[in-house]
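One chain is shown next in structure tokens, namely the form predicted on its own.
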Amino acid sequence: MDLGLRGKKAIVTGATRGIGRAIVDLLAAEGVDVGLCARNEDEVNDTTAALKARGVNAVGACVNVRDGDGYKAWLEKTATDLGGCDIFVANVSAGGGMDSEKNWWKNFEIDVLHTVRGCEALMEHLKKSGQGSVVIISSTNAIETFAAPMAYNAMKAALITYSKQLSQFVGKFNVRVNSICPGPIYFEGGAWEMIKGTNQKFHDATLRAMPNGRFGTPDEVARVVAFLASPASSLVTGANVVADNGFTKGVRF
């Protein structure tokens, strides 16, 4: 299938590790033209770097998203940039954690304001496109009781209807909105080998909450957000797509 991704313009938010680096090399592989941001700033140039070898044009900077004044700025000039905008997926997070309340307001700053400022900074942009997409990361935390109650839970289940809302708000522009919950990622670097080596038992039992006994992968979220950014999902949009390897139990309908 032809997503039809080529000679768009997309920016990807926390892109050089895990699932954002699988979303902005699929990207490119589909011919789209990626920005990119990320708080380590040799990897910012490595991925850029990696994504023009593609032979796309690819923009990246180092860049706090708690720094509303500075993303908001960076979101700016990157769709100048670019181009334009025709994408735009938020997807840095502040992880999990309960230590305390700042946990709170970092998720809320991180997971929720830089999602609602990206889509706020670039909405000219997307409705000029005729075709905008906006792909929100949420996670299943956020569908199911998990763990324990933390911030990355709540914040992560606001992101489910903030995109919900929003895609009623914008879609007389033709901007699509829709969220994706993956279930439980494994890639090297990520939480889940943290998790693995430091609580063999959890990671072990979700483990065992997998159907057919294995973890997801990057590239498979990728691939599913992919396919909501392309115009080929033109008939979806308000929906939060979970990807989670059968990993929920609940039934939705």
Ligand SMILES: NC(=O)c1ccc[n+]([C@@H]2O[C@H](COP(=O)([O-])OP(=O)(O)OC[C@H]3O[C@@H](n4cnc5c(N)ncnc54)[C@H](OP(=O)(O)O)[C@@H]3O)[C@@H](O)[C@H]2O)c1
The other form holds:
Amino acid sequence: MDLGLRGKKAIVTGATRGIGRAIVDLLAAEGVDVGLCARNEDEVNDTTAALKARGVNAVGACVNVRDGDGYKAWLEKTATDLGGCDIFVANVSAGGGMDSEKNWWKNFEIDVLHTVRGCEALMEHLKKSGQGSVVIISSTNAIETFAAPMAYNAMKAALITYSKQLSQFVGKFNVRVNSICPGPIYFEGGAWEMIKGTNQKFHDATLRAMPNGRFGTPDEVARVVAFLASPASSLVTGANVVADNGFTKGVRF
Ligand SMILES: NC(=O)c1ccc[n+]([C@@H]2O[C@H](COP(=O)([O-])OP(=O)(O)OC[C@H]3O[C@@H](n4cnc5c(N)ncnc54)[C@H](OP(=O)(O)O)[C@@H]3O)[C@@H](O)[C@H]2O)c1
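Here we have the form predicted on its own; I need the corresponding form predicted together with this ligand.
Complete assembly follows, chain above in first position.
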């Protein structure tokens, strides 16, 4: 199946590791020009060079999405450098953590506000595309009780509601908006590798909850994101796609 991605322009936040990195690698392999950010400059430069080596235009910058003004300026500059924006993937998260009020602000500013700011800053470009697509990375932590009542879980839930409502609002401009809930995703340097080292019991119990006994991989999430981002999923908007290898147990209609 041709996804129809060739020649499109995508902006992906937090794309030097894990799921974000797998997303930009796959989009570039499909012929998409990519703008990306993260905080570590060397990793941004390495990722940008690797994407360029695939023959697409790639522009990377060292940006902390929590800095609202700097982040919005980067989005506008990147859309200009790329010559537009057809696809926006809001991927950065502050991650989980046992809660203090500090965590709630951090997850609000990073998970929620960076997504909202990104959609608002890029909406005119997405409208101009005629095939605009926003993909918001949520988590299965939003849809089932997980570990503890964390800010991460609640803010990821807020993203699903925002995604659905935005999809209704911008549908008339041919902009689609979807969210995705990955389950546990294992990669070197990622959260689950860290948990394996610090809390083996929790890691093993989570692994036992996977019906086929394995975590997901960043590539498996990236393939779902690429489909949602592409014109091939033209009928799909306002959806929340659970890609969790059977981790969640609830029945959803
Ligand atoms: N891993 C999982 O099991 C899992 C499961 C469900 C959902 N998710 C969701 O999937 C998304 C990606 O998670 P991940 O585990 O693949 O990656 P991750 O380890 O959280 O890293 C994500 C990327 O974001 C960048 N980043 C982090 N904070 C940033 C900030 N404030 N400003 C700019 N860039 C920032 C990181 O680079 P720098 O550190 O250099 O900035 C890195 O490139 C998140 O939304 C996460 O909640 C993950």
